[in-house]
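The chain below stands alone, shown as structure tokens; this is the form predicted alone.
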Amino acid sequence: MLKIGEEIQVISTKVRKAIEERDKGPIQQLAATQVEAGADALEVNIGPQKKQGPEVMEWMVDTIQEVVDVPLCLDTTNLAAMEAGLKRVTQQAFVNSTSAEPDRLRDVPPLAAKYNAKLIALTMGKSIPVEADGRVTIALEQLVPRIMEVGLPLEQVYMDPLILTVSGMQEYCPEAVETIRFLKQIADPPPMTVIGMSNVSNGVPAANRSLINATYAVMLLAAGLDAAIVDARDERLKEWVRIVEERDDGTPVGQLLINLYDFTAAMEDLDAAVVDMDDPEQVAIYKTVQILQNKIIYADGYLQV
């Protein structure tokens, strides 16, 4: 799984202050620490930046590329700022993102094609369909035809099934898994896929976020996930991804994760019989799978039930 570090985003007080003061230090520290932690690429989210967008994006790209040499995932709704960043990158960038909204679908794919960038395409129009079928229909009937029309190779397109929080919107969680599975099975050629991993645990108590993110990552990988915007410093997530990708762990928890991967890949529910109910970590994983599959209702104290 390609890991895109999530931390350089304008909603962060540290990042916003650094941009306002044009202070390279905090931005470069975030870039370096994420790459050291294993990020393969870096998200660069400057927000709309309506007035100073191009100048801010140029400064951000230059600042980051002074200290790391990885692809950048440029995230802004300001097309002039996006183009300014694409002109400065030294490696093939990600454009984050288009959707099926008419203005975005008209304007963003040609920009990605012009600069030979990879394109993240959100499987939504003005709203996000709950069911996987609706998201797949948007991908194949609206996004793909427009992307092909502008001449962007489909192998450079990453479909995003859109991850929403399990806290209050858990009915979307299993549908995102199925969206990836359907895209991989139905589309020819099957597109690459990407998600914002931490979105699933937004609003969840901090102590449970890593567990939910990492468990969901295993399930999504089993459906065919290729890339994710993640907390690159989340050691649990990195280790669990490694275990299921390499099928290399002899511990009971590691075997449970491999079983979870195999059951999900086979479109089956995790069998409680493979869970050691006397092992607190295995029980926590099993309960987390249940909420992510929308089998039981999420509550902040779900692990204590």
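Residue numbers count along the first chain shown, from 1. Because the structure is predicted, anything quoted here is derived from the model rather than measured. Basically, rigid core = biggest C-alpha set you can superpose within 1.5 Å across the two forms. Only residues modelled in both forms are compared. First, how it differs from the form predicted together with its partner chain.
Where the rigid core is used as the reference frame, a consecutive stretch of 3+ residues with C-alpha displacements of 2 Å or more between the two forms occurs only at 185 to 189.
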The other form holds:
Amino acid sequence: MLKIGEEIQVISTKVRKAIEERDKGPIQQLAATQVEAGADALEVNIGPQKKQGPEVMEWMVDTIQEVVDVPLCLDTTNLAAMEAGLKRVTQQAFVNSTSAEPDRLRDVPPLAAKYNAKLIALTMGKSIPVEADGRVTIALEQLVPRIMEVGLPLEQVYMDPLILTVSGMQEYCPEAVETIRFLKQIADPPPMTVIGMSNVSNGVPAANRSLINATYAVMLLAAGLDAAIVDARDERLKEWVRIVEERDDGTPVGQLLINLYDFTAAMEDLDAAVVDMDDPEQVAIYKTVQILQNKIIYADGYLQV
Amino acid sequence: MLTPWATIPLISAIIQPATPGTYDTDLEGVAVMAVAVAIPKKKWTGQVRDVVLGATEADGGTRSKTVSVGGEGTLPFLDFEAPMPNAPRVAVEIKDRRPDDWSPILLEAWGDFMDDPAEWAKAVEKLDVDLLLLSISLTDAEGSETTAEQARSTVRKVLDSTGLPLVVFGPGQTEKDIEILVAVAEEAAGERIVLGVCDDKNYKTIVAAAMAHGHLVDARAAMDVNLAKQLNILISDVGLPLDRVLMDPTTAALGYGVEYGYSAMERLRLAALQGDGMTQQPMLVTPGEEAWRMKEAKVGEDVPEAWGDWEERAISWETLTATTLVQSGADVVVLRHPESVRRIKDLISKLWKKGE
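Having seen the form predicted alone, can you show the form predicted together with its partner chain?
Now the full complex is given, and it begins with the chain already shown.
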């Protein structure tokens, strides 16, 4: 799984302040720590930046590329800023993002094609369908035709089914896994897939976020996920991704994760019989799978019961 | 002779006549063929907890009866699948004094009873309902904040005047509710009353008061299944057994979001029946309060003529809101108007225990 570090984004006060003051230090530190922690690429979310979009994006790209040499995932709704960034990058960038919303679909794919960038395409129009079918339909009927029209190879397109939080939009969680599964079947070669991993645990108490993110990652990988915007410093997430990618069954938890992966890949529910109910970590994983499959209603205290 | 069924291949394949022949019906000149239809039955793994409200002398209280709520192992009224031991219960809301903001229709219905909670309670008991809900006002008739002592004395009067199991709601402000409900819990010690509302801000104190004096709580979360479940977990963590917790998912009136309440209740109930132990609480809802806040029920002036008779419209508003909630799994509906009580009791009697 390609890991795109999530931390350089405008919602963070630290990042926003650094942008306002054009203070390279905090940005470069975030870039370096994430790459050191294993990020393969870096999200660069500057927000809409209505006034100084191109200038801010150029400054960000230059600032980051001074200290790391990884692909950047440029995230802004400001087209001029996006183009400015694409002119500046030294490695093939990600354009984050287009959707089926008419203006975005008209403007963003040509830009990605012009600069031979990768394109993240959200399977949503004005709203996000709950069911996987609805999201795949958007991909097939709106995103793919437009992408082919502008001449972008499908392998260069990362479809994003949109991850919503388990603490309020729980019914979307299993459907996103199925969306990934179907997206990997719509063409040969299939499009790539990407998600924002931390979204699934938005609003969840901090202590449980990593467990939920990492468990979901195993399920999504089983469905065919290729890349994710992640907390690159989350050791559990990285370790669990490694376990299922290498099929390392050297520990009981590793065996359970591989089981979870295999059951999910086979479109089956994780069999409770393979869970050691005397091992608190395995029980926690099992309960987390239950809430991510929308079988048990999520509550902040779901691990306690 | 060919029956009409046989001309429709699909239906005739599904519905096989049990025994040949025709049978008389109540309708003059109409006979139908008996058919054996296999009604699909859902097998649920969970059931709602049975919660007992009120304590009689034998249990250390003074109520003339106890009332069981919940206990169902299936969706509302589908008792051909699993037992629904208790019919949805009807509670009537009274206030500690004549309310300032109730609709004239309600003022007319209850008349002078409203000037004395003891008399009001007696009038409610005559309607042959299951439960009485006493709601304490934020201020007294003079406009001063209701004190804990005033609330205590009202609860005493009401307990002494009726044998119905009691639910007591505070004025609905966290600090004031705590002050009032703690005093009420002490006054009603041993009566197994329901203290409400218990929410994520006040639950520690309200639950402690319920535990200390042998009461129950009404756990209210704002139309959100996740928060409703979490509140049950929190209450359970403090140590109150879950057979002393009613779940109050919050509701809204017809035309003002009752469908959201319906969905939340339906989801909670499905989870309960699927075995989620933290959602298996009987549900109490307050359609009376919600419906009578809305202009369709509350006011008769400056509304379109096409809206029709005010009183009938108002009662219909409350009745239809309550009906919807009964269908989505409410175990206790709290009403305000005597005619709504009659209609809802009639509805429940026509639906309950018809499938056995």
